[in-house]
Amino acid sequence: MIPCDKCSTPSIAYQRYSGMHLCSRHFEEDVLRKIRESIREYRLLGHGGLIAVALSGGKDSSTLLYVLERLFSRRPDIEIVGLTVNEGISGYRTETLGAAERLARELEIPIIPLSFHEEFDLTIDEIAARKTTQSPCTFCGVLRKTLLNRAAREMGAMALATGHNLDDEAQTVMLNYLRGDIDRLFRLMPRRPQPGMVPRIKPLRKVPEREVAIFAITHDLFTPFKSCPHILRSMRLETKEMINDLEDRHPGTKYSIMRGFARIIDLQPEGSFKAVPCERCGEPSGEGICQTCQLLDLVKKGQSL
């Protein structure tokens, strides 16, 4: 057993990008340090309020809920509420939502269930069955984001916390690079609050996915699930494999991608993105008709983007 580089205790994790072997105590300290750093950078939680947490039951959102409860349990001015979303994925989502509900009960955190079927009269399984050229993940991501933002806004949340980790963020940035969509990169972190949009925070954005998994396992938060049956049609999976291959050969690549993204955000022109109400549903949009309404129109007509 290789000892921790900070003490003589046996290590449980090795960070290739830092060259450090860490024991359970120092590993946890490192993860919490990164999470605290991310939370401070958003500058939203100093005055208290309601945090809505997107909770799927997977390792990332479970770790997020656990850590937020741990960090803010002694602050009576901060309330945490979980938001679960049933997208309608047979043999997959029911199990993960069950895990989310169990964790919320253990932490004594209330949850509010949301549903694609109830809100949009469609499920992801139904959308996938239309065999559109667009991946079901595109529809899922857009509709889920709209539903979570609407629910968080209606409950008066000061922030909507999601479980995106370092890998997720690096993949999103790279996807937009590959598509040549710099405008959408700016939308990931707008300079100013946008009307109708609850500020999103991603406390795990500096923690690699592998380290989130180790944290979840060591704190008994991890429940193994089958992968979403629709993910094989996703360009994101190809991007994930590409970045993981680069990270394996060049440790630190994921952090480098995010450092480059941070420099681009710093160059963001003032007023480069301003949300306006959708002409159809009133939800915030970057153009006249929001992407949710566009996708719903297209899928109901059996078309695709």
Contents of the next structure:
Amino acid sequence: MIPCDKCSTPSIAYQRYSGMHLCSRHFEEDVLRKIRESIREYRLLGHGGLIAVALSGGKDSSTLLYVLERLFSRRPDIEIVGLTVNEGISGYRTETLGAAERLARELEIPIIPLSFHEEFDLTIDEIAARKTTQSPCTFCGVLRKTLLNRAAREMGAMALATGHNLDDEAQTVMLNYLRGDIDRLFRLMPRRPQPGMVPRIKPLRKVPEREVAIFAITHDLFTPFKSCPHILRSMRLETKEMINDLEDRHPGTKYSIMRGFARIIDLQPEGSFKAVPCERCGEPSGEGICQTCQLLDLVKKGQSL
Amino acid sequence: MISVTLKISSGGPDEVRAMEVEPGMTYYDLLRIAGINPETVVILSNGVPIPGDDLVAPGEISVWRVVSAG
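Given the form predicted on its own above, I would also like to look at the protein as it appears in the form predicted in complex with its partner chain.
What follows is the whole complex; the chain from before opens it.
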């Protein structure tokens, strides 16, 4: 048994990047502190309003919903609504969505269910069967983002909260560096609100994925891990493995990546990105025709980009 | 030598691995010998997470893969 560095009861976690051993109470305190700090930095919730929470039923979004409810249930000016997206992945999504619905019921948070089939007349299983050069993960990510943003906007949400953790953020930053895509890097944290886009908040962005899992396990929020059947080896996955190898050898690497990113984002030129309405569907886009319409065209034509 | 059984859960059926390690080794050492990056798992003893730098004790531990792919 290794005692907690703050109170000497048995520790449940060792943070190699900080050198701290923490018991369940002090571990929880540390996670909640990081989440509160992230939320404060967005400066969005000071005047209250509606928070739309993207829910998949996995450990990250379950932890997010649980913590937001805990932090804001006593604020009468803040309302929380969950959004679930059924992408149409048989044998996978139905199970995790069941977990999301159960948790929302327990926390008495309403849910609005969304689905690719209803919105786009397509499922990820159907897209994967057509074998375009774009991976199903690209379709899934782009279509999900569009659907969540539209639903959050239509319900008048002042923020769309997602369960991205420190690992997700460090991967995205590193992946954009590796691809030399600085425009996309800047878009991760736009300077100004973009027309038609509900500001996104990522309250778990300072909590390592492993620690989100420990929090979920110790709060009975952990659903057994299951991989999407369409998962492919991708550059993102390679980046994830690379960062985890580095973190194991050099604890603190993930936080360093994000510290560097915070410095770079300050150098973002004014007006470097401005969303315009898509010529086809009117949703906010970085170019004339949005990525969603481009991808849907691809499937309809049965061609590759 | 210390005998330890690892029950590794990755979503499917558990993989059970019996290992023998030198006294004085930590769970981090054990995971690395088993080819598992400690950053991607949580180690539990009797259902409770334990710190990876604790010394390996004889018996059974659970290793849950918690880092999603992709």
